[in-house]
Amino acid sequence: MKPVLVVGASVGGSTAANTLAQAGVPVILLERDLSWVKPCGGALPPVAFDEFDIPHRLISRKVRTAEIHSPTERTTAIRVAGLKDRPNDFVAMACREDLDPFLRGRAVQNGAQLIEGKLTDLTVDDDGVTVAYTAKADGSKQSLRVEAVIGADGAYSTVAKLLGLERLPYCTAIQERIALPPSQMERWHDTAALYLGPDVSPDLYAWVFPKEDHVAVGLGAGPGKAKEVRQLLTNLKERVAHDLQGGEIMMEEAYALPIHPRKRMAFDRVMLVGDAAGLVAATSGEGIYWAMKSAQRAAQTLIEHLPDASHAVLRQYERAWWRDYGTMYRFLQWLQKWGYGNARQMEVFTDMCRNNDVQQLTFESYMYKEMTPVPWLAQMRMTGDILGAQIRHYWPRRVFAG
């Protein structure tokens, strides 16, 4: 048999070179860059590192209460808990210069063959794929012959590219690492906050994310506000003054966030996994689980049927990732268009918040990765609570003289 080509060794592509690598299946992962650190929030749910096998101790910190600022700084402390009280409730920050080392050495551990260069073309035939790639030593040219390949390879897939598929639209994001006093520091030692409002993201959120030693300040803004993010990183930083007196800046980060699935993800002898998929979760952001969730679910379809890997044979991993999270993707959809729209429907989504059954209905599904039927009375309430905030901030406020 060929050996299977996955592209991009960061989670998704370590994670399905791993799968293939501990069933037997030959592969290569090709990375173009093997000292590059994708930026990245961090966030993990729980649930991730005994499905994953990760060790805890690539858990920088441990966050067990989220805050949402309103734009008008109204804020909501939430418990990281869902319907029950579990010794794991709670959102694992990672940092990625740990996580993605690991796993791309546990793959190669396991058997993948590592390969540091830029692929460049791909042509797929009945009988295989011929891959073209340039060796980041020598700038050599250098050919493959694969059974398949797995794209995994970020917003900017060039295995999307070379497929002739267009680019997704994408949010853009921009951090900055400070490192705090230890005094600041013990203000986030296990709490991360969310802030909402035009001035530091016009349909999304910013954030403040805790690491060991240091916090993550960043933000996403929608399609077509690439320009706008430097300013609303400085209007996010004045707005937290306050608790990053003291910091200093270790780097700034940008990147892409593909919000919008793909409608296909699997072709003849090819498949999209994670960002090149578009596999983020509109609301939160959310990808790193999902790209390892996906990668291990398209590797696992080729382990089951090759050396067939025809169109109609891969498409098995695309129905099934539609049938078991098509509805959960949907929602989160509109309620990221619904919670961000604008600036009165900020301050509805943080009364949304305040509601128990939100809080805890919101982290079972996150820590769990499962779509938590919702019981009627609990329906009811929420549905009251969102009406009575949404005629709070909508219903016209009379102005009495006298």
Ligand SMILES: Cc1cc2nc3c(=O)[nH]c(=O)nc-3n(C[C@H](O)[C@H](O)[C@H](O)COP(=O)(O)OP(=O)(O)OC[C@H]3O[C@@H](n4cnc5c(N)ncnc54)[C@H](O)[C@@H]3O)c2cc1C
Contents of the next structure:
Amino acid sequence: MKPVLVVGASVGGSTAANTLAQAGVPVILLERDLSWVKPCGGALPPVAFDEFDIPHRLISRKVRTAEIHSPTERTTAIRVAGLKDRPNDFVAMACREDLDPFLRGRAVQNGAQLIEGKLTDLTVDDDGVTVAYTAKADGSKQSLRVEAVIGADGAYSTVAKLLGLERLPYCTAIQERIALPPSQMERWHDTAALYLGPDVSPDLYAWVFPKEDHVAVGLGAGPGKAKEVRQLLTNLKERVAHDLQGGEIMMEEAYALPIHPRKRMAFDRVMLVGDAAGLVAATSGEGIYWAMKSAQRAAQTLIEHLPDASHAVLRQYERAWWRDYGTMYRFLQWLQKWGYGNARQMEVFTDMCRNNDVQQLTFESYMYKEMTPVPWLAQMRMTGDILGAQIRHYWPRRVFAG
Ligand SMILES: Cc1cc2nc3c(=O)[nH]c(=O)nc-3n(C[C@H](O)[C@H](O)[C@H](O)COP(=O)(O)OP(=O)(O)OC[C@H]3O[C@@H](n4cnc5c(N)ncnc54)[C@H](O)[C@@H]3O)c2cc1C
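Moving on from the form predicted on its own, please list the structure of the form predicted together with the named molecule.
Next comes the full complex, this chain leading.
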């Protein structure tokens, strides 16, 4: 059997390659630049470490308090705890320069062949796929013959482009990594903060995520706002200035964040996973777990069916994905529009986050990725609180205007 080619050796690609290699499927992992570090906040649910067998030593910090700052700086501090309050209740903060090489190295150890080169072309025929790439070492043009391709090559996916697919609308996410003196790091010891407001993010949120010796200070902004993100970052740093005193900028990084998933992720002999398929969750901007999960599922589909890699077979990956997660993606897209739609809605969103049931259910589903049925009493309490907040933030102005 010809090998499977995985394009992109980041979190998604390395997970796909490792899953295939462990099952004894010959696999080539093609990465255009092994020294590149993916711009990323590095927030991960603890379940990712169990599910993908990632050692906890790669956790730079465990966050147990999440602060939400409304546009008018009303602050809610939330304990990171799910429904059962378990020791694993935390948000893990990882550095991509540690996580990606670990996942890549493990795939290689298990038998994947790693090539540093940039995919430039692919042609699908009845018997396989012919792939062209440019080798990084000497710039030479090379070609490969493979059974199937998994496109894990991120937001600007070359695989998607070569399939003739349109580029997805994407948010732009930017962040600075700022080294803080130890005394100032104490403020962020086990705390992450989210900032809402059109001044820092018109339609998503801004963040401060702590790592061992620095904080990542960043934000996302919706399609068409790439030119504004630097100014928004300056505004954010002014808002957080007190808690960043004495800090030194280590680096600035930015990249696309695709929060509009592709409906079609499977084709004849080709599948798209992670950011290449636009699988970042709206509202939270979470993409690492979903890249690994989709990559694992795409690889499992191939393991089950190779040498048959026809569209009819690979569609099972796509169908199962939307069956299991379609509701979640649609809900989070709706929530983003509702909660981050304007400054007043952001105030309502902050109030909603004060509700105990909302907190527990949100963290339960984020940390353990299980859809939890919501008891009717909790539903009533949440609805009551949300309606109350909605009225509080809109009613007085109408009365005064009248
Ligand atoms: C600023 C920022 C902050 C973020 N913060 C978080 C966060 O805190 N938590 C979270 O869960 N998600 C976060 N995300 C999203 C997360 O980074 C992505 O969802 C995740 O990295 C997607 O993984 P992936 O493997 O699909 O693609 P990527 O990580 O983008 O990797 C794609 C890989 O493909 C390679 N490649 C591209 N083109 C080619 C080619 N032609 N040939 C060969 N190789 C190629 C690239 O070099 C790269 O290594 C953030 C994103 C940004 C931009």
